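The form predicted alone is given below as one chain in structure tokens.
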Amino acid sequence: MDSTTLLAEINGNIATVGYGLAAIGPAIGVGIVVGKTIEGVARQPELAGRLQVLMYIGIAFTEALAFIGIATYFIFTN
């Protein structure tokens, strides 16, 4: 089986791959936000409560990107 025949047999929607790639960004972003919060708490333990609240806000904004990615997937699948 040559490569042309193999490519002809592959079918589906590229939006699925696009959403998979779009989910990588928010995952990296959440990792950075949580890591920096831990670093901040290690430096200033008395600000742990305030930093935790800011961390949750940052995670919410970062996860909004994932929701945009999945909405884009559903828009382009039809």
Second form
Amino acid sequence: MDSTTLLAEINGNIATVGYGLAAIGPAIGVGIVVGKTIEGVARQPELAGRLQVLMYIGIAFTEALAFIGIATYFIFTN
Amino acid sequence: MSSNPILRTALVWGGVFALVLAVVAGGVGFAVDGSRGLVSGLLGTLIAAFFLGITAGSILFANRFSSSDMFVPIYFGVVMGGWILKFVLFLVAAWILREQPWVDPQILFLSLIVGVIGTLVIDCIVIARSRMPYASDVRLPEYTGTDD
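I would like to compare: after the form predicted alone, may I see the structure of the form predicted in complex with the partner chain?
Complete assembly follows, chain above in first position.
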């Protein structure tokens, strides 16, 4: 076995890397959503209820991305 | 908190949607892969509804502490803690279920994706139709002067 073949050998499933990539977006997204909600409530405490509802829908969208990312991994590795 | 009724409505309609989708996904799964498909379709819908419901549920639970001085740390701790716990549980559940002989992974995860997208649509409709007063959680400052 020459050195080129040995260096190119990778074990495991490339879909795992796909999940890692899919986790980056939701992580950044939920960080921004929660951070901005904290900022908003700090500036206008009387808007806490409204901001909570908006934060909820923001989190729902970002977590949907993560769920679909994980689910596609399991669909394509079948 | 003034957001409680909206979150509760989103949870209820999400549950109704999950029931309808369970019937459809179970039926399609049964047509495609017999009883294995039926179980997979039902399970996928159940997982989608349960894990997406945790967000609204955790906010509703955390709002019970709204009168506490530690409300902000409790609130974000419960909501974000629930979020991370949900993904760990989901990964473990997906890992275990994939290996089971009585589950068809493709039907399971396809019904899960449909459930996730459908629940999002329901949430959007509920929130778009909701009416909230602009300044809803006002707490007037208490007078603590010594001249009375």
